[in-house]
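Given as structure tokens, the chain that follows is alone and in the form predicted alone.
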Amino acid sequence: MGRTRFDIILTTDRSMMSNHHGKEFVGFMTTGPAIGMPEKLWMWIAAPKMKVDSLGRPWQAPYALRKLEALLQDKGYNAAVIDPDYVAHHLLDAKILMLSHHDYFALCPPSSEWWLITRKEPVNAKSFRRFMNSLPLAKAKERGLKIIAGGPAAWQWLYRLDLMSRWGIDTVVDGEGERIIIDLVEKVYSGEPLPRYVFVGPSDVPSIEEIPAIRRPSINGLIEIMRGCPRGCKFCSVTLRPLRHMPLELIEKEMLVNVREGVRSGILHSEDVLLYGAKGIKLNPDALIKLHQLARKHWESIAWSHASLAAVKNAEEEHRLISRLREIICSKGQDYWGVEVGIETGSVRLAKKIMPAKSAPYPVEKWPEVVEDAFTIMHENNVIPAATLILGLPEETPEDVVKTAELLDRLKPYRSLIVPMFFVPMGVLKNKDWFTDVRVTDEHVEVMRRCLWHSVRWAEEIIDKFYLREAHLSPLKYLLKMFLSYVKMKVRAYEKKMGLRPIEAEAAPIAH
């Protein structure tokens, strides 16, 4: 390999720098540790490594890092998203260091509960943590090297203060960084000094205008189509920004970008699919079928990355879009697609006062209605929901928590993954060890086991009929079989220890 220069550099860890195996729900496997096989193994499951050019470029690379590169390109500077393993080579011709990441800590969703479960850092902490400690950070900080560090997970830096001084992190950007990144990068070349900590406000963040289209491919072809969202639940940062849909074009141009890579099937990303091209939470039929037709146009697959409950029973009530959407998807050999969703509790009381407005256009008090609604209308049309719950919210009480058990056993006959997540106020996060500190009652400990037998039971058929049909994915396939039969092993154990009540064979679904 040459010894071509880059002055500024992005990357992340290898459990952020791969596109897992062309298959997006298995890179949630990075967010918990290795069960039941050595760590080695669980990474090349959840995170292989990524293709590379012969100056250690990666084919994909986060969607996030590509809009970075793209900008700096576009602004004339000589900037590249680097593979990790190739990142030591050029630290020291560099001038910045950008780093990216969805959890660097493990302090987020899911990360946090698979923490809480095992007791076990989860290997996205772990892999970041080697990443960084690989780096031949002195020395480059001796020339005078600036590292930046963002993405939606910049706010963990706050909670771990020792790393940022043992790293020499310069800067940390906490929100959109398209407008504030120049900023930063004319304060380096200039030799100003660098904040140590940037907030990106709403008032702060970039219009349609300022955001630039990716120069080379982001993972799995993911397409960002609009940003913001209005529904206003309290536990969530993306409700303070501003909606912003983004034009066709620039959609298109990205896709094609993609594309001309070999990177043929996309995932179309907002908060909310469903309200592309919406005013406010009022659907707009017209752009989505727009959306979707030039999807189809280019991509051999398409998957959404978050739709919200409440707008998928709209959209098929008032204008029967899944459907329209299924006969547009559901071609060209794809027989169904993936999106996460968000159920976040069953009980009526809580929902009135962390998210009023997730149920819109229907009644807060109809969410648990809302919910197995939209899990009918996904089940029928072979959408296969990850949907979230959050547990131990502010002012949950036990009867709360029960209210989401008997949802979940209403949900029992639809085709999804449950995946519950404990809520943990930052402030906890500054003790090391926060895990520790929330209470797990008898009635969480019911809606975990409803939870991961419904996820197994589905996971099952989910990995037979629709998931991993390649012939070159038989062995992860095999692996993923066998994990799921370890986990059934494991909490049939802990069911008898802790002498529980089996809930295994408990109404069965019924698949149609």
The other form holds:
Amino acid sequence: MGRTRFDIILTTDRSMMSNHHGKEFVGFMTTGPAIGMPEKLWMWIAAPKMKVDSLGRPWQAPYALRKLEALLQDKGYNAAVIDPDYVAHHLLDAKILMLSHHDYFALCPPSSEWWLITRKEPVNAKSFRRFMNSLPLAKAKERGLKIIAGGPAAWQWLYRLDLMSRWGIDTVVDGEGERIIIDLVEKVYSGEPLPRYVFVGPSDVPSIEEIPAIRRPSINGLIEIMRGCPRGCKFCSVTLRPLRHMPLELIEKEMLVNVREGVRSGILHSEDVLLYGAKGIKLNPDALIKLHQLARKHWESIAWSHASLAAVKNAEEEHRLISRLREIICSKGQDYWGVEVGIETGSVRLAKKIMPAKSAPYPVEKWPEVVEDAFTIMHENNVIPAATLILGLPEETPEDVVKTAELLDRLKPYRSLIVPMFFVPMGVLKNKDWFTDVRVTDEHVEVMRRCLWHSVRWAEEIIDKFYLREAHLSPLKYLLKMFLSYVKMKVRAYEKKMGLRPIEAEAAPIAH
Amino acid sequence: MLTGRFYEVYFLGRLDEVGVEKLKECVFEATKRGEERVRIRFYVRDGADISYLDELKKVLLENVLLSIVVESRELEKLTEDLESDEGEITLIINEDSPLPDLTRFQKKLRIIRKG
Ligand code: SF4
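Let's compare: the form predicted alone is above, so bring in the form predicted in complex with its partner chain.
Let us now look at the entire complex, which starts with that chain.
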């Protein structure tokens, strides 16, 4: 390996520094503990190693790290994203180590929920800890290394101050980093002390002009098309930040960065892809068509990160837009695309309290119908949603959970995965065994069982007919199917032990 | 961002529930005044001590509207910082130990004491 020195190293652990075999959804396995197989095998399935160059720079890296890398390089700093296996090699020459993670300590759903159910620490947190413990941090700190940790899970350091001290984290940055990071780097270079914690409020987020184009490929070609969300759900911080739509020129530039280095498929990233170019929630079909034509021109396959169910229904009903986008997306050999969507609850009462605008332009009273209509539209257009539910919100009553269970019954015929997320109050997280303090009711168990059987049933079909058809992915397909069989066996045994009425047969898909 | 205008709060002493309430009031006050950023400086005897963050998270995680910057400062730096900071400063004193003479900073200081 070469001895080129980097002043600023950006990195994360293996659970994040992986393209998950080019299948983004497989990456969700990093949020669970190893189930039914050794952890090494689980990690190989969920997060295989990334190809690197002679300096340990990964072929693909998390988008947020790529953005900061570009920003720092644009400002003339000698910065690079380094694969976790090669960080130790560079660390003693570096001035700053920057860390980022979606879930450093597995305290966010779905990791927290896996932990709650299995009572085992998920592999993402274990992998991050292993990575940090493997670094010669004491020696590097002695030589003056500064460590800055950020990313969407930055707040979690406040619950692990022991590790913040042990690993010598100097500064934690919570929020969009483009503006603050240069200030922090300048402080390091001029020998000034760093702040311990920075929360970046809505007035300090970068404008479009301040957001740089990535210079090297992102994981699975993910590209951000907008930031922010206008729907104002109560439990969500994204909604407080101003809406910014990335210009097509910037998007194309980033697509080409990926394509030039062999990442020929991509994911359009936004909290709601269908709101690209929109005014508030008023859709802009032209902007969406142009965006997808651009993606089609450069990519072999297109995926969406997130979309709102109300926008799916509105797009199809008012503009026939899902069908029109399907015509663009489902060509060049692609015949489906995936997206994450939020159901959150089947209860109108709860929806009114926590997400009154999530159903807009439809009235919140119609939320369950909006969900079902959107699922129908997606099923008919080969859009495969991975949907989330939120259980255990402080305002939730048992009746609300029953309503969610009823909605799940209505969603059985639609090809989808449905993942319940357990709301964990922040106060609970301060205990190491926080998961023993979370109250799971019988109604919650019912919803979780319905989600599980729904998702297992559909996952089998999705794996066979859509997701893992390529010959080189056969071993992965085989292992995932084994995992599904193991889960089914375990849940059947659990149901028997608890005297629960089996619902497996009722979960069978009834429409294709 | 760090060179912008801040609503400055200096904190002396141990951060306990009372201190947390005082800090929450400061953040509220800053919001009311239309400020965009708050800087909270903790004057500590041991620079490596970050235990105040444990209590401070109640302030940090409740806030969504303002930028907040948290700094650890050595106690000896207090007068120097008071000297160099030009704007108004809220000084929360949450301990009884003797302090340097602050009378010359009276004009720019708003002092909130324990109890
Ligand atoms: S729709 Fe999603 S991103 Fe938008 S405010 Fe609600 S939870 Fe947040």
